[in-house]
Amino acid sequence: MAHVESEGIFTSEATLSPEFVPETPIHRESQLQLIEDALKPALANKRPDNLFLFGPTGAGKTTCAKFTCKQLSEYKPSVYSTYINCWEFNTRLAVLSQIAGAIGIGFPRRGLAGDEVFSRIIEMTKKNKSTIIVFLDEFDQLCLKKEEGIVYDLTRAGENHGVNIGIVCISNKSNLLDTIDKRILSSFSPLRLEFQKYSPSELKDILRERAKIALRPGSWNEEVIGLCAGHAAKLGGDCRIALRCLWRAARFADRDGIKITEQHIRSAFEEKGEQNENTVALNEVEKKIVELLQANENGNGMQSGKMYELLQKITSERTARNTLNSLAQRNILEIIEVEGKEIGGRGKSRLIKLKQKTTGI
């Protein structure tokens, strides 16, 4: 079996990882275009379009906003650009904290409110005669908090305050705009702008760069590329599953010593567990979900409403209702519908059950 050079398998692990921001993203270059055509205003000091980006997990919307992001930082310097992950600011204080930060003004350590934080973006964003684009990745998130209004007072600074201010929302969900109050909705108004799952061809394409990158030449072949890209293409083509997958094997053969061969990339299927392979690209709430799953005592299931009950802490029952169902479709669980009595109830309710650890492709 060929051995590789003592240097190791890896030239630069970090290009495996799903948060790396490729030169160019490759099989989303009309939506980079259209994104482009959308901000193009900013760099002209007009306000720009506001966008909507929606489409399943690992399709790459969270890759073409950061490199737009990073564009448009480069290109314009008075184009103050930000990218906000509302997992973790998910709050309008938090937002606005973060867009302060992005253009250069600095905190009190006592803090200050979030009325007062606009104030300072607006006066500064005014006093440099720049523009301001936001992109706010799992918006969703502000939503759930009730916290939405965010985008109404940043789209509404053009009319209130003279400051031309974009905002690019980005979601898993296609429908999540219907939920948001009509008001901010109007205020929004965004281009609504779909990404499709990758095809395994476009996995492929994507593994193939990245390992030109990461690898050493010699140390992969055209059968890792495919088999890594075939599994992710079974599992929703999810191209966060296809790297990390890649990444996996890259390990085991480093540790070996030796090129990254078929049972490294058999073991990196099953490491904790095919249902696990896909948790990689979850979000809080369905990971949450997949942990409940897994620590049910009795390994037969739990009922939709001990679900619901356990998760009311973290996220509202009708988007458990929706997260549940995203699993489903993405073949991480399955939902049973029973008769309450099969399972000490009444009526009719739904079991969820993780599905069983696969070995194959």
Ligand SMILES: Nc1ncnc2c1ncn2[C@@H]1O[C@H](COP(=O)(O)OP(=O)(O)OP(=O)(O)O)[C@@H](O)[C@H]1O
Contents of the next structure:
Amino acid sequence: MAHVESEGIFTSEATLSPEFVPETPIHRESQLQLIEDALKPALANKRPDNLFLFGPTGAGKTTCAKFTCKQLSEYKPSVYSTYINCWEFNTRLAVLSQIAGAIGIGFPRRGLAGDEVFSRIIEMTKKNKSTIIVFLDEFDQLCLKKEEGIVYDLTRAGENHGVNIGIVCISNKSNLLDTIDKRILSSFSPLRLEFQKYSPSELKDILRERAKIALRPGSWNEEVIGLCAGHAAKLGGDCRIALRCLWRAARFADRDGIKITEQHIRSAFEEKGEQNENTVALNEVEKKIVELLQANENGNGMQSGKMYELLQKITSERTARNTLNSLAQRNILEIIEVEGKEIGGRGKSRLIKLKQKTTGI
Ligand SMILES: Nc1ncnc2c1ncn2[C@@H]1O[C@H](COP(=O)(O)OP(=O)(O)OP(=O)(O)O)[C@@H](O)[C@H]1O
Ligand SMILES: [Mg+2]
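Now show me the form predicted in complex with the ligand; what you just gave was the form predicted on its own.
Then the entire complex follows, led off by the chain already shown.
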């Protein structure tokens, strides 16, 4: 039950936050049906189909994955359904530990090696005659770290140990699978499911439903919904932008009065960074990285080694590396792994490129 705020515009501000998972995603019926059809065999203790969900940012992939994951565990507790964000858990061991944790396997304090965790997962699943479904969101982060072999391990475990495991990989890179090892791909062989960007009228429907729970009746109207949806549609149909715009406008209105006006929405559009929500509040190192890439006129990107060198005065290589990863995760830049060693023999080379025009910094 949503917490009801006592006064002001909001009845439940948290429902406008990006982490909120709606009770039922709207306008994603066909995608949800396909996911359900693919995973349904798990309910009969049979092997489900694997899936690859892809599409632009803010198209509802994570929302549908989390929704399905929750439904599965609620409907049949013997299906061990786990949602993992690979940005947070980006190694084989981290992923396995998450799965193990979700099925209730305890760990000794000293921790366990990956293979040991893996065998315990298999043992437990066999003993309980269960099925495992793993949602690997932001799957490109595992690929970036060359840890995508976990997909192979899991699918092969199914075949070798008679355990049913379904894997759902999610990314906004539609061609991600072209870059992974053929052996991994052939055992994974997922059904591909595309999420297209939302149309203005779909965005309106989503916003309207959210406004009903988040905002006090009478504080918003159809015009408010239309303006926020139109704004997000112009910026690529990203639902996250639509919700953020509504939330910011409501924040302004909360300060000023009892209704969201067109002016509040205009102010929400104009807020620094709204052109690209990811560029909000860049820290010093992040700003410098973006500036260096913008100044790099040929636009072909910059080698990571060169970038570390240029950042030397303001930060350590380790922080620079973490900052680059964080900017990549927020879609501000991309990191391309390049074969061979970098000049100077630093090991694997990474090419850093700005992803989109970054305005309003
Ligand atoms: N169909 C929907 N119904 C209701 N809310 C939605 C729907 N789709 C997206 N949202 C909302 O929009 C926001 C962004 O959606 P989501 O995180 O699922 O996008 P995504 O496709 O995973 O994007 P990314 O590629 O950036 O990870 C979420 O806060 C979610 O609540
Ligand atoms: Mg997502």
